[in-house]
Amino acid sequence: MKKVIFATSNEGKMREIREILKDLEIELLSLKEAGLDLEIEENGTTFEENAIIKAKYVMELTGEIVLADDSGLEVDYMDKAPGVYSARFLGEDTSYDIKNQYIIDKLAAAKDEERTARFVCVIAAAFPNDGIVTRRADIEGVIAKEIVGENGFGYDPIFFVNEYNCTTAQLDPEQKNAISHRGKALNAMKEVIKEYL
C-alpha cells in the first residue's frame, strides 16, 4: 500500500481529509504520524505557492508522495483578508473565537450585500520524480452576524452558506465535505492520485 503524507499537524483538517480520501488504497499519514516535527516557512503570496512549498519540502525530505493544502478565508469587505494569512491572522496563538469575533466586529457597519466571503483551498501533490500538481476550489458564502455552530473548526462558525441557511459549523461532517472548498479540491486531486497509483 502506497504511503502518502499530508503535510499538516492540524487534527481537524486530518479528520476531514481522511474521510474524503477513505476510498483510496493508501496509507495516509499526518506529519506527526510520519514522525516529522517541522516548521515550514510559508512565505508564498498565494495559496498555490504556499501549498507547493509545503508539499515539495516534505517530499524532498522523505521521498514519499506528499499532499499539502493552503486554505483560508477571503472577506471582501476586508479587502480579501485574512486570505493566505488566515492561520496566522492576529497571531498564530490567537484563538479562533477571538479571530471570528474580530471579523464580525470589523463588519459591524457592513450591509448584507457587503458581507460576501469565500473559503479557498489549494491542494498540492508532490510526486517523487514526477513533479507537482495543484487543484483549487472555493465555496462562496457570507460572514454571519454571530458565531454559530459546534462542528468544523477555524472560521466555520462565522461562514454562512445561503443555500443551506446555516454556517459550515452547523453542517454535519458529511454535508460539509460534499460542498466545502477542501472537499472539492481533494476530490479533484483524488483523480490525479488514482492515476499515479
Contents of the next structure:
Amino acid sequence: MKKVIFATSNEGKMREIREILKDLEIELLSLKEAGLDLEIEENGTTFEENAIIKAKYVMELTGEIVLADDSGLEVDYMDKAPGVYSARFLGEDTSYDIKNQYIIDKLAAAKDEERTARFVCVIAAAFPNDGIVTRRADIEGVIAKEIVGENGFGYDPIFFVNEYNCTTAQLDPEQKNAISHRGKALNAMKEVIKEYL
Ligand code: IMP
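Mind sharing the form predicted together with ligand IMP? What's above is the form predicted alone.
Full complex below, order starting with the chain above.
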C-alpha cells in the first residue's frame, strides 16, 4: 500500500482528513506517525503558497507522496483577517475562546449583512518526481453573536452556517465534512490521488 503523509500536527484536522480519505487504498500518516518532528515556517502570503511550501518540503525530505493544507477564516468586516494568519492570530498559544470572543467584539457594531465570513482551504499534493497540484474550496457563513458548540476546533464555535441554522461546532463530524472547505478540497484532491495510485 502506498504511503501518503499529511503534513500537519493538528489532531483536529487529522481526524477530519482520515474520515474523508478512509476509502483510498493508502497508508495515511500524520507528521508524527511518519516519525517527523517539524515546525515548517509558513512564510507565504496566500493559502496556495503555504500549502505548497509544506507539501514540497516534506516530500523532498521523505520521498513519499505528501499532502498539506493551508486554511483559515476570512472575516469580511475585518478586511478578510485573520486569513492566512488564522492560527497565529493574537498569538499561537492564545486560546480560541479568547480569539473567538475578540472577533465577536470586533463585529459589535456590524449590521447582520456585514457579518459574512468564509473558511478557505487549499490542499497541495507533492508527488515525487511528478510535480505539485493544488485544490481550493470554501464554505460561506456569518460570524455568530456568541460562542456556541463543542465539536470541531478553532473558529468553529463562531462560524454560523445559515443552511443548517447552527455553527460548524454544532455539526457532527460527517455533516461538517460534507460541506466544509476542507471536505470539499480534499474530495477534489482524492480524485487527483486516485489517478496517481
Ligand atoms: P493552518 O494550520 O495554517 O492551515 O491553520 C489554519 C487555522 O485556521 C486553524 O488553526 C484554525 O484557526 C483555522 N481553521 C481552519 N479550518 C478551520 C475549521 O474547519 N474550523 C475552525 N477553524 C479552522
